[in-house]
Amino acid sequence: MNLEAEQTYFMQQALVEAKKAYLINEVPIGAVVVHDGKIVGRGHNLREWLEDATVHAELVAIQEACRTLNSWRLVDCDLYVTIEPCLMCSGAIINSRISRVFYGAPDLKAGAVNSLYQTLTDSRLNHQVEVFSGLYADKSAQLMKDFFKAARKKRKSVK
């Protein structure tokens, strides 16, 4: 599989995770961690389900990858995520030493990779991450739009 096909496949897998979140009424963000061409961690948002503000897709995927690889150091791992990571997730990405992040759509209200902050590439920190954006951006953004449109419609019908 060539590099472009591999990146497409892994972002599709992140979208599968995002759809899992959507199905359980979670904000539809999905993530996968990849090491040596294999998925070693998967995750989707579970904040509402577990009533825990820290259970973001990226953190779930990173935690599973750490267990799979028996190490907190995810050197030579890539993270694929449907939406630009927030500040909390960016901190976990840096602390776990992930090498590259591929994200779909920007998050103009909470994005800490390019939108509000440039955390992953900040040379003042002890680790920098190579960042690629825009892979499946339209599909990732549309999933979010559909989710929030449905949520607003549901809230209106309850009133």
Second form
2 protein chains.
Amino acid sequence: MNLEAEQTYFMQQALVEAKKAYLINEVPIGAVVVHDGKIVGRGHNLREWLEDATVHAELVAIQEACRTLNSWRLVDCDLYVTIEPCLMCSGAIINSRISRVFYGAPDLKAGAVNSLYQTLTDSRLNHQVEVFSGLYADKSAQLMKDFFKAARKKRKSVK
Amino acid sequence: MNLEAEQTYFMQQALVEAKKAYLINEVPIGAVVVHDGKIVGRGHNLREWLEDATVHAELVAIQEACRTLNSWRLVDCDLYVTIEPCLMCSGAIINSRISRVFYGAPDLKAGAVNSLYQTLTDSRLNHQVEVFSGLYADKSAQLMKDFFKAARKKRKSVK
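Now the other one: the form predicted in complex with another copy of the chain, given that the block above is the form predicted alone.
The next block holds the full complex; its first chain is the one shown before.
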């Protein structure tokens, strides 16, 4: 697989995770962590399911990657995520020393990679991350739009 | 207990947690989450122990509080932590809708509450947090200094 095909494949896998979240009525965001061409951690948002504010897709994927590699340092690992990470997840990316982040669509209200903050490239911190965005941005954003549209419809029908 | 005595007590409990981390050679930071005058979550740093970059004291305490209250929304909850939270933990505090944060000593290199970022009071985000700092700052900072001094000594003796 060439590099571009590889990146497309891993973002597709992040989208597979996002769809899993969609199917259980979670905000549909998915992520995978990749090391040496293999997925070592994957996750989707489970906030409502587990009643836990910390189980965003990226955190679940990072925790699984730490278990797989038996190390808190995810050196030479890439993270693919459908939507721009929030502050918590950006912090987790920095704390786990991930090398590169690929995200699909921006999150203008809470994004901490480009939109509200540029945490991953902050030279004051002890780790910086290469950032790539836009891959499958439309599909990632559409899944979110569909989800919130359906949620609004459901709320209206309950009233 | 009056309010001040209560706050002192809860910060002492965060210090108890920090000392637990110290005893197992983890960077000594501790935290408790308080709801309705009771501790509903407590935690200390377990990064090396669990080989997981995400298990900072605050995250462990927040996750336990979510389980205790069976809700990802920690409404009317306070978090006490010995050292200023990093980006990840500040994000988790915002995501879990914690009302007030009390921290002991600042973290000038990674603190995301006052030092490098002021995330908890950022009006662009969908939740803001009241912040109080300085309670047991000296004890909290001293524990960190002792830890890093001992770690340096150990490294030297290995050489």
